[in-house]
Amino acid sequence: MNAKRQLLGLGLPELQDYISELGQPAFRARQIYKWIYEKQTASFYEMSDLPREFRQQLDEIAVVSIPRVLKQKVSNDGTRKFLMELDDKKKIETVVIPQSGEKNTRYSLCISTQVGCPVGCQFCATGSSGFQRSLESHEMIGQYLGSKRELMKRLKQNDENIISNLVYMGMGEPFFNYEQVISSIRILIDPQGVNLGQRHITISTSGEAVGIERLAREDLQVTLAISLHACNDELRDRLVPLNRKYPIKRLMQAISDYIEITNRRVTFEYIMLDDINIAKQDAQQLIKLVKPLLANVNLIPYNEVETLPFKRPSGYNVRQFYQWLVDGGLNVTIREEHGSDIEAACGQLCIKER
């Protein structure tokens, strides 16, 4: 591992303290902060408004580790999947999704929070690939900076806001890595740095109730999404093993408290698995569970994974389940599929030997 001081992931006060220790004035920290977060610059030698001797000193003792893009795949719909390499040679996948079909569209970025995932949801390729470690805050911020730099280069665009939305929905369970996820968000929303809007950030959890309770007290305006997928403990225990630790009653209490504290609407994500969780009885259970809450339901027709036994429902069955929920008074959308032809859709991210 690199013994140099990692500057990526430091807030401006921390960076100022470090620069002060090196005998430099505070404004040097602001210059470096701008180079890192506004210009996605990892090389100190490119920081042209710093004295040459100081740049050389920083190069010897510090580092800015923006993950390297080893490979990218481009979907027919414009979605891009990046295979990124971290400092310790571990690899992750991250995805950028176009928000429209227009030429100069902006993108949403799907960030990974762990290398692999320990939750082990039965229908998810990431969980079946095993778990290696959690990511550091700077490695999540690096996914944003690296993806933005790659997009601007590939598309020959100079739009500083080309990535305008972030979803912590990639590989891993964000609330198993709570402190580092929140730390990365606070850097990304800093008006003096990346300056992303809080309401353009979503954190998706498979049901880690303690993390939901902690988020309620963070004074953040990010969106909370819960991967529900089943509305009775017997089925959810099988599909989402975390349910055995936080059964539905416990999970729903945490969500209810979150809404009461924050007054923010939550999103329930529901993977639609053919012959598993889309019968009329499942719809009735979902209506009973969600209707009392300030919430949306996002239906996700299953993106099939070659090594897993689950099947995508027919278009008719998707529409029928949707209509049952709408008739029951829920606010429901069907997620538009992106990137399934390059295995970049929900549940398909998986590090394979390459």
Ligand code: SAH
Given for the second form:
Amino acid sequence: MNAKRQLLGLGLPELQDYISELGQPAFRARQIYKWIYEKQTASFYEMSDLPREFRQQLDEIAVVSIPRVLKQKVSNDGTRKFLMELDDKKKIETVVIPQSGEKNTRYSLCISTQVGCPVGCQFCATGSSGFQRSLESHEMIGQYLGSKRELMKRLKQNDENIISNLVYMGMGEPFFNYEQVISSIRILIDPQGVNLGQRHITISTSGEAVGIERLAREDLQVTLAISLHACNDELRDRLVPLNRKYPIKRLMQAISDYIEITNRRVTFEYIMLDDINIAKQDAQQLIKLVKPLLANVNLIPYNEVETLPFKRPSGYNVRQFYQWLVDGGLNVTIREEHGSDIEAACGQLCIKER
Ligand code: SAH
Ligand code: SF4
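Mind giving me the form predicted together with this ligand, seeing as the form predicted alone was just shown?
Everything in the complex follows now, all chains and molecules, and the chain you saw is the first one.
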């Protein structure tokens, strides 16, 4: 038996092609598009404005698959980590983070782009757990639809915008899966469908310079974040092995071209590792590198991973480094930690089921 055709992830033109192959009038594609993305149903039987036989036919030959939530863990701060299963039984983790401690708050969703990650950053649980494959766009859209459905069900809420921000910061390097990531974003922002705000979407890259160059030409208004973590090649080569391919000079060129083309402000993420990258000299190098770009800097105090040797700096050291950057004229924030009690914080996602 042939595999069923996956309709999630198709844009309207592709859906139209498919529908015309089936000998149906073009307007049916628009109806289906609306059901999938606007009303967000995965069941053809619920698509009540389609003829009954056509619904039956679709059910036999096509599918809208949303990853199954196998398990979820809820943190004291309300962060939830979902273990999701894909059609080929591979598993990914997806995290939703409440934006405030209030009731009826909205959530940010941290989307995974790959199963594992081939970059292999030394400090990252995902990177040290290997790489299996990249995700398809429907699997990223499915993380949104599946998480939203689960949240609404669990919290007994019917706020259609319960997930208001998306960050492509889960497992994987988004720009190693460039086409599928961009195509998922185009579907998620389509006003005729899911209709998420572009300005509420962030993509974080470990420094894949070619992806940055390509994104500059997409005419999208998403936010670009770059995981810098070190300002000299010697250290960055060790921490983020992709630096050997795109050293800092090459990376910074891509970023400044990006800023020039898009006129958008970028964010540099800087993980804070005790005794490694938070000395005064590191602050000076960071200021020199970032200040001319008028970028934001987001400091991420390291979330410790049991199997890895790195340590989180003391609160004092975190504040001191922060202050050096502020005094140097940078626009800096310190990332709040969420969900570390359930290993859902940045860099704690892992492909081994727990
Ligand atoms: N692969 C992409 C996006 C996912 S990682 C990237 O590297 O940018 C999201 C962010 O979490 C990155 O800035 C990453 O460096 C950071 N991170 C990874 N492991 C971490 C850890 N153990 N503690 C804190 N931040 C971590
Ligand atoms: Fe991959 Fe990002 Fe982890 Fe590096 S930090 S291994 S790029 S997920």
